[in-house]
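Just the one chain here, laid out as structure tokens, in the form predicted on its own.
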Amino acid sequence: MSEIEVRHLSKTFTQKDLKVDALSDININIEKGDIYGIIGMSGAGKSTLVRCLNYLERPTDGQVIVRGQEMGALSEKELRQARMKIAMIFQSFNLLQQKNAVENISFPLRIQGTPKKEAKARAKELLRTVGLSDKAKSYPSQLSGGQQQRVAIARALACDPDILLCDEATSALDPQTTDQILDLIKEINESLHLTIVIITHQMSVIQKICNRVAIIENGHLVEEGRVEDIFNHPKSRAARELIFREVHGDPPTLQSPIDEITEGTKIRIVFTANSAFEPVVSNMILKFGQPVNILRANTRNVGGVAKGDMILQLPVDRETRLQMEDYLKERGLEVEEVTT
């Protein structure tokens, strides 16, 4: 059984006589234990989609069942209950200004009428798992942005939830502690077990923690899979945009000076650490006799996992081409032709 199981669900937004379709028949399936993201453009719907895991948007159609309960289907009551178990993190953390560290934290427990002692201990504790632990009685004016953003999960994790999801957690960070919350999320998922859904419309973000991805593009789901299965060979134009644009900086549209490049076969090469010790493409110059034109040229963390992709420009010669392409894969390298 699917920890979250998305069928078929569509959203329709209504404003007067205005219909907007912000999400139509999404089938996705989440397993306990993932970090599985949602990524696009923005306006592509992603935000919407994760709101309505935990039902704070209702679908127009469709069904949302998580952990064998289908959300639809319950009362107001039960869906608050459902809820406590569906934490959520935010790009602008949402804290209580009025609120230091630990009282932000006990919050939630309160709420529940968990004991001030009690829900105390419980905040301290979480100060500690987020490395906060001198923080307790900082207010948020008096933290940085990363430091509230770590208060936020904590303040999440107070209700020992099973699902955390985070909408745009790491956008208004800078890269540096962008990476510290990710690796914080990381570390949270392993030692708590949880489940995590990260929506967000950086790339990089995917490929650090994230073992399963979905593409939306204009409220469809058009590409979703393994994220080292994705990045080595993207099938839809809009996860060819998102890899290009943030490993390669090309703008959202691809149009670089490698599009007007008519003569010759383009193709993209992805390569990890253990396939990278020979100079490949030097070697098969040589081998050749052949010119080949580097076109393109990075390398990126996907999962742990030092990649590195080239997009190269090859002879016109068809036979020579294949020639190529048979002696890069023998070498253990992905290879696709790269279509614009």
Given for the second form:
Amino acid sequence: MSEIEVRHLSKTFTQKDLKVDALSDININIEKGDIYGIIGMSGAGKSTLVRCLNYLERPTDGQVIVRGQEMGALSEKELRQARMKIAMIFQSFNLLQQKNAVENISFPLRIQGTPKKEAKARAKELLRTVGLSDKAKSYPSQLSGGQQQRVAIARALACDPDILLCDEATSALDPQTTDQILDLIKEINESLHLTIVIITHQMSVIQKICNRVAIIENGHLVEEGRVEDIFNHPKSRAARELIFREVHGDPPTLQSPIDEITEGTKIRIVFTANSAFEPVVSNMILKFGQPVNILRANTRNVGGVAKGDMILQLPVDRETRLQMEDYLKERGLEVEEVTT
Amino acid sequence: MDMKTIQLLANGLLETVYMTLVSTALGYLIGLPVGILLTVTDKEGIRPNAFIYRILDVIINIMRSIPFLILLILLIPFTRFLVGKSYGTTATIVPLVVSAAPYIARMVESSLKEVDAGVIEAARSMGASNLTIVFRVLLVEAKTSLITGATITLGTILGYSAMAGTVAGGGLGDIAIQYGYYRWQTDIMLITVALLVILFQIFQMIGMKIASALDHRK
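So that was the form predicted on its own. Now I'd like the form predicted in complex with the partner chain, please.
What follows is the entire complex, opening with the chain shown before.
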């Protein structure tokens, strides 16, 4: 049994006489312990999708089954009960501005009727978990964005949820804080065996912590699978765009610079298991004595392993090119031709 | 100034304070729930209900469009029925409340609508019921704005209470009209005006102090 099962889910918004299909026939399975990414450009429908998971939005069609329970079949009261085990964090943190950190974290417990003292003790414990013990009495306005999101995460964990939904949780944060929050989410996933669903428009977020990803475009699910597979061999146009944009800046720049160089074949290589210390490209150039043009590169050293990708322009000569591709493949790199 | 005049003014001051505070309090007794209902049933609210919203909206608009002086006279039979007489401070409270309640309802509505929709959504995602959202999110998050609104209301009611002096409503307004206008005793009128100004300042100052002391958004 999947933790979350989405079957033929559709959502149509009706405004006056205008019908907008926000989501059409979405099918996904999220297993227990997954960190499941849902990625798409803004307006793709991903925020609507995540709100259908806890029925903040009621789907027009289809089913959402959470831990074997069909959400659509629940009464209003049962639904509220179910939501207590499906926590959610948001892009704008959404903390109560007039309550301090401890009161904010206690809030979900208090509305369930937990005695004040008990709720407060639990809140303090959670503040420790998120590394903010010294901010118990601070109000949201006195906290930085990253700290506010930590309080929000602590609040989300207050009721021992089974699932944590993250709606663009790091989109309002700087890259460094984003990394810290993602580390925290990963830590929670491992220590509490929580199933996590992450909505984002950033491929880097998916790459960093997700094990599976669904790509949503114009309300349709265009690609779904393991993050590595999709990053290494993106099939859909949307996936390619998301990956390339992430690596090389804005989407419009994707076409132009590549197109300027018309000679030779362009390939994209993806570093997977290579040692970060092996100068693969340099060695290849030395070996073949032929120049190679690096059009773009985005690699990072993650724990001694090179992660990321490059776009190379290889010599026109077909023979050399094929040999080079084989050379790269032998070294464990993923190679694919770029056809734009 | 003789003792009698001082006694008269002190009495008028007390009457004014009494009318203003009691009317505002009773006004909130009606206006606060109506304001909450308006916020909740609005199409962007947590439980939209076009029917209820429309009805309240129309009633409030009608009541708010009647000038207070005319309301004062229109309500005389009603006041007499309720209080037994149509003059004096207690009687004045009736039209004051009738006029304050819709005003307060609008004030409350606008305060509650300032509450960030994201915070309400977060509460819903935690399994909060609508009642919980009203009492533990809306009213708590909007408290500064609500208190500011109450301060403004208090000032308005203070002004109205003075207006009630024209129909023997008691209080400082009554004294100003009786002595200052009908008897040409400008000095007494000026003193009542000064007292009203001071009273207004005190209300305003206390209200704003409380509002800012309770505000944690700084």
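Positions refer to the first chain, counted from 1. Keep in mind that what you see is a predicted model, and the values were worked out from it rather than measured. Heads up, when I say rigid core I mean the largest set of C-alphas that superpose within 1.5 Å between the two forms.
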property	result
Core-aligned C-alpha movement of Gly62 between these two forms reaching 2 Å	no
Rigid-core frame, C-alpha of Leu295, shift of 2 angstroms or more between these two forms	yes
